[in-house]
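One chain comes next, on its own, written out as structure tokens in the form predicted alone.
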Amino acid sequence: MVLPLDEAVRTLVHDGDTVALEGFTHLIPVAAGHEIIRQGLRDLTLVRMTPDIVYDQLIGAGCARKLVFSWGGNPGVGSLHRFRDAVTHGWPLPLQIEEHSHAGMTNRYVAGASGLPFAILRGYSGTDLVGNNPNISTVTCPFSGQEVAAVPAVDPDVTVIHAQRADRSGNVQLWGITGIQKEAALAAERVLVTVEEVVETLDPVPGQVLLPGRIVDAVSVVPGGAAPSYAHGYYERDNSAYKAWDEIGRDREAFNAWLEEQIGAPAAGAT
């Protein structure tokens, strides 16, 4: 159950496979992804409500084929230069986008936790969205004969998630702001979570989320594993560290050294 991160994501994630790394404003799996980038993997479809730079250099490092999302960007400085270089430019590997509301992701994973095909929700209607991705529908309600939004399901085959603790029966705590990390480990086939730290006892905590042992597949001890973002409790956000990427992130050779500097990983593409 409690695993090297480097073994976690070696046994749980695989090429080809639909990854959320879930985070919200803080508790973003940072240190998973770059793993994730360090083991070389190819051909994921990256899901997650708020791609931001995390996502970025997967993308960057040629990890994914596609992106599905409700919004991606550097929060508080600008855009995912990256991602912008793939979509525009197939840098290093072209990507293909899948665009929803937070609205539709969320209700999407919250389908995917409920073992169910798809969600429908009052949204997209006016939007540009409808007609650009085949991914929405509507149905008809057999009830009211309302029409309503139609989505299907979430279903990662991995999410990861940080969060501050978890028990030596892979138990896992985490509090503060939380998005849909619940939702998106309910949803997964497999669950790899990294935590600050195992302890023997889960003290309550006021607004905790919990996740029972028995959906986690591997626990890993990674303190700091949410930085540049924060863990509610242990340390806060580093903004010096978003605005640095945005430099990092606008030129191919910024970002190569950044690779083979600070993840151990080999350059991406040709500059």
Given for the second form:
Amino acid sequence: MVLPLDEAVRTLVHDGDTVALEGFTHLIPVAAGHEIIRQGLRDLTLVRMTPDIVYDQLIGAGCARKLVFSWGGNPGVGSLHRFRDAVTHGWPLPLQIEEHSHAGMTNRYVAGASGLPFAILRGYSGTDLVGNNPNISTVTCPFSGQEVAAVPAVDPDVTVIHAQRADRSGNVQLWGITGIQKEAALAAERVLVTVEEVVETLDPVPGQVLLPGRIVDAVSVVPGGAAPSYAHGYYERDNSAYKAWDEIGRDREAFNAWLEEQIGAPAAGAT
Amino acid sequence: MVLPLDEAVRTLVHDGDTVALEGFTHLIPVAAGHEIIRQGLRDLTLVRMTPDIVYDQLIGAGCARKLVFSWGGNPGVGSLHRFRDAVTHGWPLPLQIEEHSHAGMTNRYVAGASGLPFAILRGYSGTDLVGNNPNISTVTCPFSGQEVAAVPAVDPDVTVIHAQRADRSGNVQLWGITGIQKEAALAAERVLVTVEEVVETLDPVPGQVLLPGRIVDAVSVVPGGAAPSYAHGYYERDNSAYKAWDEIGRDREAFNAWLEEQIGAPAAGAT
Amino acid sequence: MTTVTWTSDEIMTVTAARSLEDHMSCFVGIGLPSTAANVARRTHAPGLWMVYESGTLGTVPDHLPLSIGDGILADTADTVVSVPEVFNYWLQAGRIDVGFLGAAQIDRYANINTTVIGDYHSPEVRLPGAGGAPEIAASCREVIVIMRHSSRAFVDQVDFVTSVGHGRGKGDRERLGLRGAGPTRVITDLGVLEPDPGTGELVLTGVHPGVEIAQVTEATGWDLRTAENVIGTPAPTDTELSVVRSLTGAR
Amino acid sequence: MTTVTWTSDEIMTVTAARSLEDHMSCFVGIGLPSTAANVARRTHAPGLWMVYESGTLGTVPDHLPLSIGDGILADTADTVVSVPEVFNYWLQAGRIDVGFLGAAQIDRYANINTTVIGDYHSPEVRLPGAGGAPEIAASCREVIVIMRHSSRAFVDQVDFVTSVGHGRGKGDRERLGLRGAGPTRVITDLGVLEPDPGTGELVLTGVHPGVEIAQVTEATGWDLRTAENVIGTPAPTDTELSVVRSLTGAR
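For comparison with the form predicted alone, provide the form predicted together with another copy of the chain.
Next comes the full complex, this chain leading.
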């Protein structure tokens, strides 16, 4: 249950998988993302509501074939340059994209967690997302005749999240902004959780989400594993790292140098 | 915002309303139900997943025209005799019933809270509930072609719940088994909450549901207002009262005596 | 020398408890199912993960709750979730191994009635209704039914299908889109019935000590078939009986 | 005698802040909208109920968050709910009075683009995408857009409709089933645009001190109509400016 991160990623994540790394600004599983890059995983369909710098890094490193998302940016800073480069120039690889709104992605995870084939919502109506994404449709209410939007469930092969704590049975506890992690974990076939620490007893915390150990496949202890995002009660968001990423991400050579020096991964493609 | 219970009921509950009193075994708003009887409200459509003794009392007193529910009984004891008498003999009035499963009612409240006209679920398939309730239908997944069940949102005119605490702004805090109260409150046009106490500051409690004051129309301080059900952290379930109700509920005369003596309401009908 | 004696409810409860394996997840209905699940957890299945529909996940009550929402269930749970979550994220999503259900009527194909005896619109007896049962019967990997045997309760066809067992026979569950295996055992105070793998019809596969097969067929409202080998239920052990009695407060 | 001066961002922020009434609920996007909402809360609207899409309801941060999910938002909220809850139970259910949005492009009918400049399949500039905006624009009782004026940003027709404003004119929102009123004001560093009640087309209704109408029409990529009475925005007060500056860290 409690495994070193490299072993957990090797066991649970495979080439070609649909992988969701979730965490809404808070508790982003950055260290696990870096391990996926280090292991050179390929052809992943990456799912995330808010792909930010760790997804920029995964895309830049050539791990992804497709990105399913609703908002891709460097929050509070600007654009994701590796993402842009992949979309507009196919570097290092072409990247398919499937684009939703937050409300749509949210409900796709809810449907996945609920064992339903799809979800309904009031959304998308009149937008150009509709014509550009076959995974946005409509159904009609059999009682009122009203039309509502429909989106298919997202069922990741693996969901990866970061949490504050777990116990030895793999029960996982997270609090603060809890985002979509519960649904993302419940929607997945396999679940990997990196944590700040493993403790003997998970004393209840107000606002907590507790994921029972029976839905968690591996817990890896990675203190600081959400940095440069933050872990409520453990460390703050490192805003300077987000700002610094802008410059690294802008340039293919700077990015490749970062890959080699910071991650220990090979350069991504001819610059 | 903080009103005496009689005034809150007079202001928020009207003849002919659709009224949901929720609380899943825990925190049942019994005192508010008794006030509804005392004020002689009529023609109500009563909604509740688990109508138990307070609904038996409301039905016996002739407040209800219709009951929408998924399980009606005296939990751990047996049947509801006033409910049976209304269904099988129309005493004191005929009672229409609309019957769901818990999963169906739950999702009806979720749809109501979400501003959706209906909800989908895997449910009802093959049961005789389907043919006997026009509010159970199906829709087809536009992506997979799978058929799933559909139920309309429930949108009560008033939802009444009981909670442990509120503050003076009407923020309401409840914990323990939190059931369907959040959704029932959010689904309603008006919300009345009886509480054990009003406090200056709602210190966070693990597992709490906090309902922001802006969705609450009135808070009434009614210590013990959930008895004979229980209020986690305040008092225990009075199992003997549930058992004692069996005998009172069985007999029209005993019930009428109870109405007059315990509630101060007139007898319900010719026995 | 010790003479062990027990009531018919006690052997029913013990037999049901034995159907649960350690570490299974079990959706527990109140009454006999709750007693049986708690016996299992205190005997051979200490890791049994009990879920009550009130939203208490992984609860380990130190006494039997009277209702599905007693405070003790919340106090001792791994976590308490809302009612939408327990039904949508846990039950509907297919995460529960075994559903433990009671019933007022059950029929030849293990369909369950907890709604009405007689006609729905002018019932002879109005029962509590569906509760969680239809979706427990649909979505748990398997269902175990626990109820007392009588020809009024074991009928050829239930008056109202509250929860689908095997429909009108093999293949009906698939046709209806029900994902779990449905009722795999019906445990009564007389013995054990299981669906014939070929037809889905309930047949007698076990009898409790001292019970004659004729007693069971007598107490069944259809022409009950008997398995080739009807197994005799092992008698409750001293430990099992003392656990049952400590829970129910008997003796 | 005091001479008050301010930047164009500052008067934009102050003007946007003034659009919020006390006790309103406001769905706040990051950047300029967040600054404006926090200015309102610290000046004339202390009871403003701010909701960020990360699930923080009724948050009162003591400094400006850099992202929509900073820890300060959770620490100071009335309650933190999950992302499904904030979108389904709060936004979709129509409980939010005002949505405060930014945009990369806006058009004559206040449709908003935050997705791509150029063709969707081979974009000139790839932008972050939709985020919460389509449903904020659909479901809030009204929407206020805050963005800097330029003819690249204010275009006749957006390259991609990420969020619907008034579609192709009056009646389109109803036809599309969008329940809120849509954008009621667009506040820029030059002035204020509002939809014509008859056609839904944005017209110039206000200019900031020192701004000429010609400057605004110049900076607009369509033939901008001007209201009969173009109102001059009142200058920011000392208090407003000091609040803006304390939040943004300027002077």
